[in-house]
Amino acid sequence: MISFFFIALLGCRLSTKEGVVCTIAGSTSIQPFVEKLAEIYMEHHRGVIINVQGGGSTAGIRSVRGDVADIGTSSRELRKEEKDLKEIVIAWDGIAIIVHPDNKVKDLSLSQLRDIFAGRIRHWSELGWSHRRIHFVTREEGSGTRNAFEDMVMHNVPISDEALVEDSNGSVREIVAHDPHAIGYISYGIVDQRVKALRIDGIEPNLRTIKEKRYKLTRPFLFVTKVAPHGLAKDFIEFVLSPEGQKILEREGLIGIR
């Protein structure tokens, strides 16, 4: 039997029926590679059990101050009052900015970007397509994205009360892949063919641009604890720092940090 001290070593927690349990919560936009990580993590360790939860950035860096999880997820940087957690860049992703691929727009300044999300650009055809409303996209208060979003693009402009809200990057995609006159913005490691990434101010959103910083939307992801990582925790870790794991990671459309 597994006792509570050689659990606290471990630096997750006990399932009563499987084993360790480690959990990690917070960014939707981190969540669906981590879970690929960590189902791969788990076939190489037996009664270990890699919880991954999503949440938002916010809801997972105050998971890990109040330790409910063991590991936080943010995809934006941390903030001047939470700079007392430990934190590790585990990749680099963009903020694609996405339509649907029927849409004739194909490159946006952040000028014409901000004015769209604060309601000021209404119509497609103030930016040379068609006389039809522009259905813009947001995601919820407390999402990293969300925050990344209007650090970088809205610069204090609130987005406007007119805005269609969703909870994860995956919902935003699926409405821009079936609406043509709809824009969201959303990870840059899950766009697909459904969906159409537009320039901002003639950079296009690929690997390299991200990767040398000049695709303007660009984003650490982050790994966030309350202490320095030790036992179970810390072995994940460096497995997703590792060779194999930033591998997987760039495998599924983001940026290595190596």
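Residue numbers count along the first chain shown, from 1. Here the structure is a predicted model, which is why all the values come from computation and not from measurement. Compared with the form predicted together with the partner chain:
Checked against the rigid-part motion between these two forms, the candidate from Asp235, Ala118, Gly170, Thr218 that sits at the hinge is Thr218.
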The other form holds:
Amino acid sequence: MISFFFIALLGCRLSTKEGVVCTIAGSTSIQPFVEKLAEIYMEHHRGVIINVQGGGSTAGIRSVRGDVADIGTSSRELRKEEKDLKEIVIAWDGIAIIVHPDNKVKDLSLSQLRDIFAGRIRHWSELGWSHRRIHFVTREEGSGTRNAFEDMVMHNVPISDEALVEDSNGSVREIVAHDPHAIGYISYGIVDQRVKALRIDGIEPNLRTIKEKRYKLTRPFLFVTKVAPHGLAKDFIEFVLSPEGQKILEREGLIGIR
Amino acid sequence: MKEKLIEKTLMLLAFSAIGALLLMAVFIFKEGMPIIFKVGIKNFLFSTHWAPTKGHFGVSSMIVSSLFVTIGAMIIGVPLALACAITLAEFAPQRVTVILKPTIELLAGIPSVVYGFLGVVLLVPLIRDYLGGPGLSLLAASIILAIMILPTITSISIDAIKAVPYSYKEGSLALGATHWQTIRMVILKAARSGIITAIILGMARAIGETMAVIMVAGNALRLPQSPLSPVRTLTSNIALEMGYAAGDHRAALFATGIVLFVFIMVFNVSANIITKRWRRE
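Same protein, different condition: the form predicted on its own was shown, now please give the form predicted together with the partner chain.
All chains and molecules follow, beginning with the one already shown.
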């Protein structure tokens, strides 16, 4: 209760110089969503500035620790040595493994997926379909989605240099939608009719399995702060967690926390 | 007095253009050189392992791919462009030339993303279905680039051919040479420095083109094994990864820019030397 009042008191400092600028840095996967939210928030609150920067999850967490940013964003779970920071889940995202709708393969295990992207499974026949080569599509180095894929699927096995490389979720989807023998990974939010999302270890990606974390390739989108957030940062976080903020995130393709 | 003032103003403007170029060069080198020295020039230029977020900065596969894509575009594009130029300058009736030449020049004005899109929608599926592989390939990039450099080479070559004095042609025909012999042995020879300039300008455009190549080349990091392999060129590498690059990764992209810079310099300087030497003969 006392701490609540304390935070409320700090919240009153909105008018001071420190309160009107809030810097958010971190995951490049979260960056576009936060930019969208910040834009709408700033429309509601004239005079406040929310600075959104990229740099990656690790850099974001580091800049919160070094007081360079007020809020860090992370698209992976905090590691053990980072657990002293405060974390708030703002949404969930699933990474869908997509193939062409004509593809007969419906289910892959995590290790099969790893072997495909490591270049060890080279033909669809090894997965019970045609004897054509697998054309696997990855994202460019530095992308948050690629990072998450490497963390959750590859486990330090490098992605083969034979992989086709595209620089956005949209262009990966475009290739897979047109090439019957292609496979790629994209954010669950932008899967559409033209591609088929595979089951991973028997579990299909959908709103429920991702929210319950039963679908293996699920990642949280985190806000990280050094101390309990206060002032503008707190107000912005409350906005993100409010029904309005969550609706914006869901409209952009993420899975809300409610 | 007024004369002098205008002269000085023009001089200043001219130098500011060169100054911009110089600043750009200095900036690219300043940002890129440290990482080259850090990983070693040999490692940087000759290793094929590119994983900048994991500390591997080898661009050799991209150098090779850039060269292959450009050479491929030349092999397909130059004969077409020269045939166009000779036809339009020598054979086609005036009425046809008046329509065709501006049409070919119009090709140069189409934004490269449109070529890339056409490549993805039309060319890539054709290659995938009839030749195999993922379709996104060295071959696709070369074909698209060949079409893109066609107008440059054609129109400069036409000008070069037209600039050959008419008396040369008359002389040759008077000695009994046929029209084709005249073209082959007199006109093309007299126009060759202009034609070589055209080809080198086309080449510079091909090696510098980015958007269309990213869309159709597949961007894989492996050294190309066949014309059907997906490849990543130096320019695509920069454009593809700059969005999220930070620290050493960003510096390595600038270093990729240095390699490109050197390539283009070598092209232009050799173009100058060739043109000058042949003009003297």
